[in-house]
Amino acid sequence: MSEEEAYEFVKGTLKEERIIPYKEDELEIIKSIEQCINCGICINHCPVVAGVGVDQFSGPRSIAVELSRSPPEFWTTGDKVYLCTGCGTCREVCPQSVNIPEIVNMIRARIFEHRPDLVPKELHKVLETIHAHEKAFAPWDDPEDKIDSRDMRLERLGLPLVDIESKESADVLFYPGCQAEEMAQEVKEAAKVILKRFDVNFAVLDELSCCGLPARLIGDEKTARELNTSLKEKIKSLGVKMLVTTCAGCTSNISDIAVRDNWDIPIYHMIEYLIEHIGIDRLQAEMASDTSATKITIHEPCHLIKHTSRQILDYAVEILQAIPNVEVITSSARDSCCGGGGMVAYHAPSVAKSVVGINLAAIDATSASRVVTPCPLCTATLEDNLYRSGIPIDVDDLTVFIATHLSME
């Protein structure tokens, strides 16, 4: 029997009683919860915990505990790690960097894999829309109902319409990710206006496939890992030099699929892209002066700040500050998750509610009249919230009020 055989004949085995090998990336995640000294400070700042309490949900210290106790048996901790948002605030403030996040991803992928009973019926829900159409949003019914909705959006925020032209040789592919590729088709339009009003040689997917996320949230690898491969296909064929995105989740999880699978591209969100590609002189000498005196408040996602780089966040106050009258106001809550991450307001929507009424006290205390965010996900989760709460501050995605504050002379 050769190594190679004797291998998989091992695998058979571990199969057979729940047990399944960790990969070489794996690793490092499970060395560090070995670090985890049990000093709580994870507990104290989960927002998760904050909004919902640790009778509903004991926290992250607690799957770091169990796990690292009771391997193989990951299913031990399923009732805690579908409610956990991914916001990564544990691994931010733990003093020897346990990966929470990623604990959580890998029990999930486990769990998936030896127990889908335990998944919530909603997200395999999702996985079949996944499965259908390679996005986490189902396309619509009516193609012309879809034209008809981008086109009263852009006459409502004052955009023009951008065609693209096929493109054989872009420099940028601008990937607007599924929910502004379905759900909120403004972010795409105006990311379209300020790449053209820049003159950036950029091409879009004919056909937009997921980067993956969504399936690996659930924990069903095997289909991240094809959408993956589907991607990065489907960019090599334009040949372009970069991508960049409006989606908070989509830069964190290309950023880091591009260094595992050897893209060779660097990956931008947009706010990134504006400040080191445009810059701020640019940018700047392109906004309109005319505009109303505006007072706004930044909600911080998650998967920008906590995942990606915090600096991002200090380019986008660069740029707001570079809009006439426009005045930026400090949330208390500005970097709290809103809830709609980790996929948990499809499952357990009483707990994504309460995560984000933390938010809405502290953005209803400043005295702003528009939150702004860098993450469509964010967006559609404050402002349905704003709106029942009966707040009455309105929301944008940064993108959009980027596009909309531009000159248009």
Contents of the next structure:
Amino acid sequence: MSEEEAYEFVKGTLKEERIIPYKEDELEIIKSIEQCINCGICINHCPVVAGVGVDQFSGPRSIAVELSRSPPEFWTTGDKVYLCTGCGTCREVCPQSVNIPEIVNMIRARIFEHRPDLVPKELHKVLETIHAHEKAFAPWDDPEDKIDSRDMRLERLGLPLVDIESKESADVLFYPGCQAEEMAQEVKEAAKVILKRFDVNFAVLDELSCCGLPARLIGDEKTARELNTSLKEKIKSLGVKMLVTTCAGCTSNISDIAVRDNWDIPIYHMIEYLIEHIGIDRLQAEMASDTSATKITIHEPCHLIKHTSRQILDYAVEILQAIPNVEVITSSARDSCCGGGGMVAYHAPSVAKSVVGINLAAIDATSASRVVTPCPLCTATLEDNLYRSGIPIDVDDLTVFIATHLSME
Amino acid sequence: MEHEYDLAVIGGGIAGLVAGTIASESGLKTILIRKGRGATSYSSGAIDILGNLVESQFPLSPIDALSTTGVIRSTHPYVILGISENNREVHTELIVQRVKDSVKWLQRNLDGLCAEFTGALDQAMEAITVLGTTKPTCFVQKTMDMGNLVKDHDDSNLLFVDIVGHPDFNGRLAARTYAEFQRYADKPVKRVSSCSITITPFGKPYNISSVEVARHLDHSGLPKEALSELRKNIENTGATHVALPPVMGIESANTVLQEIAELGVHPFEVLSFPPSVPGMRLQQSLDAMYLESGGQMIVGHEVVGYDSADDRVSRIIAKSPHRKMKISATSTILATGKFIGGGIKGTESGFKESIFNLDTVDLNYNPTDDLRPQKLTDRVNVQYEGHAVFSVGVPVDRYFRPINYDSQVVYENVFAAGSVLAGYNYLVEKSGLGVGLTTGYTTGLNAMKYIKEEL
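One more: the block was the form predicted alone; return the form predicted together with its partner chain.
Next comes the full complex, this chain leading.
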């Protein structure tokens, strides 16, 4: 048998034994797991453990030292690993920087490949939508309804509709992400208002396609990578110099794949773009001074602060403090997660509800009348849960909050 | 974007947080960069100062031990504290004074926070652990105060209480071990017994983690059923003291213990191993202390590079999962810990400090740059001298600035504090948090002097 043949033969047996070889870009994650010293610090900080206890969700340590070790465990632990909200708190407190959120994605990918029957069925439904529309949310049946919904939202917020004249030779691609494209359209429009106010030469995609994060979180690595490639091609054909997004999940996921797949352009969240490219002075000069006094508290989106950088939260505070008549109050929530991450809310709503519960209590305990968060998913999740719990506190996406506080032109 | 500060502290354990607080409360613009949680988070609830000296063979009070250190070892961080400004000689009184100052300072700063502690430097304390063994220490969190269990009490009767389905503490086992020890004690506890109570954070009496119980008690207090179970057992055994697992709440442990005390006993928590609730209390309290002083903290960032010019570190580069941050600071404090924190790395080719690639030495300041870590371990696992590998770290000058093998200061604006330092074996000495506290306190002051050009 030649070496080539032997290689093919072994590859064949791998398939039979249901083993998926690791990809080159996964090796670093695999090595990080070997560093686990089993100390259990992560258990003390995991928001899912705080919400439901180690009996239902055995916690990050268990994922690192038990559930991730070999194929039979992969398959039999679907009920545990699909409960991780992927917030990244465990990685942040870990003395050895074990990359647990990514390990969870890798285990899910292996369950998905070999035992799709063990993947919660609600997630298969999301995948159907993604496959049909290249987006995590199904488009509106009637495009007119979508426009009506957008106009209603704009009217309520008192924001103008911004037309993009030309996207030829745009410097910046504004990428709203699925949620702001289909559901929270006010976030997309608010971002356009802000970019236009600062004379940014920007474009948006004619046909937005998903960044691939939901597919990756479900475990459908193949679809995720296809979406990554498709998005890369769209962006490359525009020839933009950078990408700006208002979505926390897109920020971390695109930052990740842009490095992995050599996109060669920087990725920014709107907050970073405003601070690093527009500058706090210019921003401050455009703020309305006649608004009424508001007390707000900030919710920290996991994908922005724990998966991208904590620095962005300091930027957010800097921006909010530059808005006249706004007082920022700190919430006592530690290691907070809105429960909307990791696709958990789709198949285990009771778990997601327990996770967000800790947050709601902390928000309620502040004297703030409004929660502001730089993520459309956190906004929607918090809004829904606060409403259901009868807590009369409004939630705004930070981009919308900034846009509505700009002075009239 | 470039971020400018007077002081950058690398590491968020006790040494870094104390140093940062000292600088920040005196008005310096301070940033603390933290990668993950280190050894401080593992705290058992005790702040050791100096439990025993390797050379002494018998237990000493922390003050006596500190006084002895100066005589027998010149490289111990405590001894460096005692070097006088005037004649550059070691003064025992100076060591004791500086330790006293920093302990007093921390006690004041943690006052009212959940890690508030109690104890005295001139008394050795034998705190009980979850295994029923004892450990020499100096200060413990207030909830762990054993009261008059072993002193001035003729007929103390100790009841170990565990929680059904909580695997981190077995009261019966602890009681048996502790009772065994009483045979050798000067003032033995008259009677030792155990019992279980039921606390079910999520409605089930099994597979319960410590932090769950603590959060549950914070949230809803001690369940009535648990209190009556406890009352019955106290009546049956005639207990005077009650030893509990250290999970009686993160913020509200004092209140819960107060409730138990009303049953006519002295309740206290025992020391535990990680993942510990007392460690969470300590870390949380130290974080709060630092933030209260006005310091800035950037969590989730690892220092991955630096620029230097003219024997000074001019800039450090910190990395988060997807971003990099450039930080320029007039002075930098290195408080990165040892092997758990990641400040010192041991590989097959030898030991290195992980950020500035500084030279490393052992207990007696002998070079360890090309020494395999195995050479500094002993085949006998448990022994009085411990493993030499735990005393490896960076050598420093009298201001705690890292020096190289030629005894030259490497960077005039970099100071080192905590377990990244060489010259002491915290495991056998029981001096971990004490050295972290005192060297953090002193380097904070030294960095301040440097920034104000008074050093």
